[in-house]
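In the block that follows, a single chain appears as structure tokens, in the form predicted alone.
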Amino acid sequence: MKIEEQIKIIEFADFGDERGNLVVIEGDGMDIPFDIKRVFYIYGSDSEVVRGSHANRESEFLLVNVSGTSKVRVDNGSEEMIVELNRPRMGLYIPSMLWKDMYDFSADSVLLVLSSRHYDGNEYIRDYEEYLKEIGKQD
């Protein structure tokens, strides 16, 4: 399957008015295709830092740069795609078993991550060669 068919870029509605902006993200199939079990965010990184560098066996993710910008490289073992997260209304849905790297963080970047599962270190694949073996791309 092509990587463009696996990930999804989502534009969320902005309910802002003269008082400011309000963006709502609802799980369980409303805006994103999973129920939200965990929320975390990355900030204080710079343009030289690479975060992620792993795949998850079960977790699905939605990434939103609520402030600033960052890039996400998503890899399915056959091809890769780079997505720049540069609007607080823009989300990147990443299903399980895709390799991801987050990088090129602006100084004001706050990358919000919503996850379909609670943290379980055993479901992380942190070695790219192991990832390729698990998805059947290497012996």
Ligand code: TYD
Contents of the next structure:
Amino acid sequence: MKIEEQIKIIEFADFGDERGNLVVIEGDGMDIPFDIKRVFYIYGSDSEVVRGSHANRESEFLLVNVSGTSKVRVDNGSEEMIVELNRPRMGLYIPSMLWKDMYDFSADSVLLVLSSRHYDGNEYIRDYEEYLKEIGKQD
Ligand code: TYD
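Switch from the form predicted alone to the form predicted in complex with ligand TYD and give that structure.
All chains and molecules follow, beginning with the one already shown.
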């Protein structure tokens, strides 16, 4: 499958009014395709830092830069795509078994991550050769 069909860029509704903005992300197929089991956020990462550099055997993710900007490079072993997260209403859905890097964090970047799974270090693939092997791209 083409990488742009594997990921999804989702624009969330804004329930804001004269008091300010309000964005809601509901799981279970309402706004994103999975039930939300875990939430974490990354901030204070330097612009030269590269985070991620792994694939997940099980977890699906939804990334939102609720403040600032960052870039995400996704790679399916055949092709890659770079997505800039640059507004609080924009979400990037990443299914399991895609390699991903997050980088180019702005000083005010707060990258919110929603996940379909609780944390389990064993479902992380942190070696790219191993990733290619598991998706059948290399023996
Ligand atoms: P890491 O996977 O390196 O973060 P990222 O890929 O976003 O750069 O995680 C850093 C540390 O935090 C590592 O020791 C594992 C731990 N961690 C948890 O305990 N639970 C979690 O949900 C996450 C994402 C990380």
